[in-house]
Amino acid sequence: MSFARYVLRRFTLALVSLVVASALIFAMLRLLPGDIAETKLGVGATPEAVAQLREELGLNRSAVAQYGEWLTNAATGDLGKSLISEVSVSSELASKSQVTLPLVLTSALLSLILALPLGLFAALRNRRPDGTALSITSQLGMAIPSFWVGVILITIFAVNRELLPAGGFPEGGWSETPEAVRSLILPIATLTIAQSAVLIRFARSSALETLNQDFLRTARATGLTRIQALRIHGLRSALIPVVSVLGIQVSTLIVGAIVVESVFALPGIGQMLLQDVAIRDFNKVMGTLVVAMGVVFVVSFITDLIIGLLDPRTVKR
């Protein structure tokens, strides 16, 4: 198989992939209890004008309707309106993101950036104090919920030292960097923590695996160490699993947003779903749902690609 074929069925399988999710997500919001025109109109509105409201917002046509027409928007790229306060799901999605996607894309990068270099470093230090320590470290993160790490990381540098924000956003957003930044700084660091604790377990493991191969015992044969023959022969065989744990651990970055700036009080993406959710503004929880989901399933298209110019094998099969 080609490569551009395989990018194709790759990328078929996610288009296909989101339409079903939507669906489901369609499906399951329709089940949860409550009804927006009763909580639009209060609880001492009449049953006359609950279901004069629910025609008007075209809640009284089958499911299978509704879907159909949220589905030939969404493919246009309208996501509708929220029901409550009427304005742009897009639109509201656009100004939420302005602190969700700062906080997922740092916090993915950095995580990357730390959890490569100190796994491989705690393969090579396998069985030595250095490399005990760090692999216990590194364990200990992973058993350590992300919202406890955030409230310790608010009670030192926020509570104690006063050197920090201990949650909000500025109100004029990123026009206010130098504030935008500083309230961001202990969410990062509180995400970067819980993630790469995972990566850096991953990297291990994957480098240990590559370095008690044959063909890099073969090239230690002609002299060279450890290092330069994993750096040389063995690097790329490495990061394959890594690559593949990355692009789910970016996925979960997106829920762990969610409860990270609820610790924080950050109006993203993650706090206008919860509050959604409550009030059952259907239209902004399905629009805020599939475009979560859109992420992930372009994570992993990215990710699929990524592995198979890594590994050319894949894409044979």
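Numbering follows the first chain given and starts at 1. It should be emphasised that the depicted structure is a prediction, and the values quoted were computed from it without experimental measurement. We call the rigid core the largest set of C-alpha positions that still match within 1.5 Å between the two forms. What changes on going to the form predicted together with its partner chain:
Core-superposed comparison between these two forms: CA of residue 60 displaced by 2 Å or more.
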Contents of the next structure:
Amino acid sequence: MSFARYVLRRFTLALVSLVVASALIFAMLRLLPGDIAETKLGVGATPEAVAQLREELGLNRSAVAQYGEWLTNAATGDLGKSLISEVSVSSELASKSQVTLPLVLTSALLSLILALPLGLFAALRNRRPDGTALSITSQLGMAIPSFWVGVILITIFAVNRELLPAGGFPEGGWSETPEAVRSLILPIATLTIAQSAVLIRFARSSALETLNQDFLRTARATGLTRIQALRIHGLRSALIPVVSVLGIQVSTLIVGAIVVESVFALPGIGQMLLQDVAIRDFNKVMGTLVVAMGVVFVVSFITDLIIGLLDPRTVKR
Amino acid sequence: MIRGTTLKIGIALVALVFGMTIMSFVWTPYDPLAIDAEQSLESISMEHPLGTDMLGRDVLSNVIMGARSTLLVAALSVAIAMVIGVFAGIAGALFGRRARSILVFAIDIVLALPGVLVAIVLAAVYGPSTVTATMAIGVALSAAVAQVTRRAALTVLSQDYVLAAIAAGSSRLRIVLRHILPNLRANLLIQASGAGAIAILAESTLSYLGLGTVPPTPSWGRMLAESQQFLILDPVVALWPGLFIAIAVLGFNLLGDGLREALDPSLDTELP
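Structure of the form predicted together with its partner chain (previous: the form predicted alone):
Below is the whole assembly, all chains and molecules, this chain first.
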């Protein structure tokens, strides 16, 4: 298979996955007990008003037709309007992402910078006291729930010594830059700690696996030190699992963002999603979840490409 | 680490959590739901070894009862994941090309769906409950189980003695029962243990977010969410539920790692 065909194949796969996933979410949300029109109008609504709204919202048509319309609109970037506030879902998502994106991207970057060298270190010092201590630390870090880390950080830095805010985000958003930055420090720290623990462990085991390969044994036998051998011969193959973990990281980052926004009462996409679930704003829940899934599939497409470049054997298969 | 230590620590921690669960059916120091306004936020004492919460409820009793909800959800969701995962994984290794590629595609999609998002959808539809949380975690975990099972089953299927059995006319069912399942036993045990750790973390996360176990049933995640509101008055109450979540997750993770060490001799080689 040529590389172009590989790219096309992966792209189609990502696209089909997204459509299937969105159909699944749509179908699940359609099972909603109680009628959307009735929910929207409240208990006292007359049957005529409900019937009229059902007509307006297109609820009388078949589920397949409704999904078809949603999908065609979504393809042009129109995710519909909130059932409650009637604001467009995409503009709501855009405005909330000013909190969520900096939080998620900074944490992802920081945890990579922190975890990859530490994971490599833990692998090189395998079965020595310092390497063991590091892998025990990451094992502990994986067991500690992120919301607990958040609560402990709040206790130390916001309650005991009032250095940083315990939660919230300035009303004015990023125009109040210093406050906005200060309110994101603890959330980013929380998410970074949670992400790093998993990443360190993954980087360690992938480096260990590479170190155990025959070609590296040969390289060592020719007189190279372990680090030289790894740098010259092993880096490429050790990078493959690290790149593939980035794909998995996206899911955990999305969930992590929901949790951390909840701990620190940050008005981001995660908090919005939880509120929409509580008030049953079907359109916004649908739009938010599909965008989240879209991010997951796009990242997994990109990681597939990088893996294809790093390891031509994947393309041939 | 010294050989076998991981397994021993893992077993000890898991036994502690199981012990607490069993104990919750027999005896707790106080009624975990008994409210006593005069004993609000008591610190650690002989009467209340872990103190009391805002409403004067005994924290130790709540921690013991919380073990039950968490472990119950974890055990049931792991059971769901193992049943779906093993069926799908073996089918994905055994069936013809077309059925196989559809299964692999389905596994990939579920694998990409974050479990907590599935739980959020279910909670949106049916309202938050222990059942929706269990189902969501179970389904989300099943994809990983299916993937690993499929790979392991493919390896077994390519062994000479299995090929010989197929050539001798063994039925598919017989191949699965006689060759694939017995060979997967160790692998499945390790996976179930790792899945247990993820399930406990997921359950407490959902309960923390208000999407899992509903009040008044005590659960570790919800205890933490409640005590967070009173951090300024008493930060210690928030420590306990988090500590026990960590103990339970660590226990299952170490149990899985320890089993892998004990059952997979290939990990024993020294580094070059």
